[in-house]
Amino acid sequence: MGPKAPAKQPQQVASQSIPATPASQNALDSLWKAYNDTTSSRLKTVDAFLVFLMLSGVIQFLYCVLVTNFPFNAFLAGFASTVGQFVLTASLRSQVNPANRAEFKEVSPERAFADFAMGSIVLHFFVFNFLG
């Protein structure tokens, strides 16, 4: 046997992190101060409603493949009332924006409320029958 090649040394691969550009910090910086100026306090409130429900959805998702599915139609009635009241409060928002006044002429913000709370009830009276 000839002599033995010398080991290769595995190569260094320096960890790249991306630091955040000032041009990228600025543009959220002004997203953020335009959204507060700008978006009235009822907005907000259902935007945080929005983050509630989508964060609830994907811990429930994250739960099921992680730890277990073994309750499955008790997995799927939870995020199918959270993804369906996602998308009731979605609905309500864009009709209470004023922004889309242009868009809802003939819906009061009062009755889109209604509506909301109607279809709210009906979502979660399937999904408590859903669940057996």
Contents of the next structure:
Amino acid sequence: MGPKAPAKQPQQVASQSIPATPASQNALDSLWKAYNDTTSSRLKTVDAFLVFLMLSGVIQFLYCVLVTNFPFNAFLAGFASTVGQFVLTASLRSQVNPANRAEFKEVSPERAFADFAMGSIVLHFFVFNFLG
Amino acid sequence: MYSLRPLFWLLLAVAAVQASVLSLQSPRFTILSSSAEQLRSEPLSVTQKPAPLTLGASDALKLTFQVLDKDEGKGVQPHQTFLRFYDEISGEEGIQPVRVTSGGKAKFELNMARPPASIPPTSAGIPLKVELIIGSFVHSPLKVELFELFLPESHPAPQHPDEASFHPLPPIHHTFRPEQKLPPRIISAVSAVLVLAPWVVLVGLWGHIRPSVPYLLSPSILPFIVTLGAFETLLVWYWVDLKLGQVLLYGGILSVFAALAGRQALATKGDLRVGRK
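Having seen the form predicted on its own, can you show the form predicted together with its partner chain?
Okay, now the whole complex, with that chain kicking things off.
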């Protein structure tokens, strides 16, 4: 591609202010392509869940900051549920990922899922308690 | 040992009966203006009070008298001679000692240009009662009401810092933080839709990925899934209706089933995974 060659030269200030240079655009595209190709559908499911949790947490936080923080306990419960679930799911993903088998020799994927399920139930219990 | 107190009072009574009587001779007052012009000068009678005296801001009052022992007719110097200035309405009073010579002659001057500290605070239109109080060890005491004195109005008496605590304090009005209000319904509705929007994103993504769950309904795995669903239902039920003790009890019972079902389900899954590998 034509624009690729001059983009490899040191950038000047004027051109650096443009948000998506062809080089970064290509980097993002290749990253996305690599992700799509190499990740199993199971892991993609978990990743979708993680994205959902992140979005949910961010929107709740924005509501609290922009509109109102009343009732505060409800905000804390909702936000804590997204954060806690994100942590549990991220740990499940890293333990279940076959590429990480060397790191998690003592933890089988089934054990990881059992931990995830138990942790989620306890988290939900506390969240419902606090929701009021 | 008998008490000596009754004896003491008896002796005192005897002494009082036998004590001599004091009297005033030729008491006289003079009011002078600032230019030493005599405004009023009268002799005082112990039996009848004169018309009330009035002093201006720059006038002076001079008072002269002689203290006599009535029986002997000689001048005596009593041990205590006081002029008492008393405001009947406010209850303020001031005591001014008067110097008496050994011959019994006494002179008192009150200069309004430089009033002594013993004059009590005065209010407009309210006179001070002036009394002469004489005390002596060897004579019976003497108290004479001399005259009423109108002085210029003074600053009021300074208030004691604790004065307020001797009167009922003002009632306490509690102010509370205003109740927190919910935002308008429109905003709440829009925000609810926004917060639930990620669920749509999730469903969309999962629809796109279409993960395969081939063994979900097999008899070894399904009970575990069902117990997990039961747990979630129990928690929602707790949120709506149950009490803590109940949910812990039911959760405890359910966890036994969940453990058994889970053990079996995950063992099956593990075998499948290993078998596949």
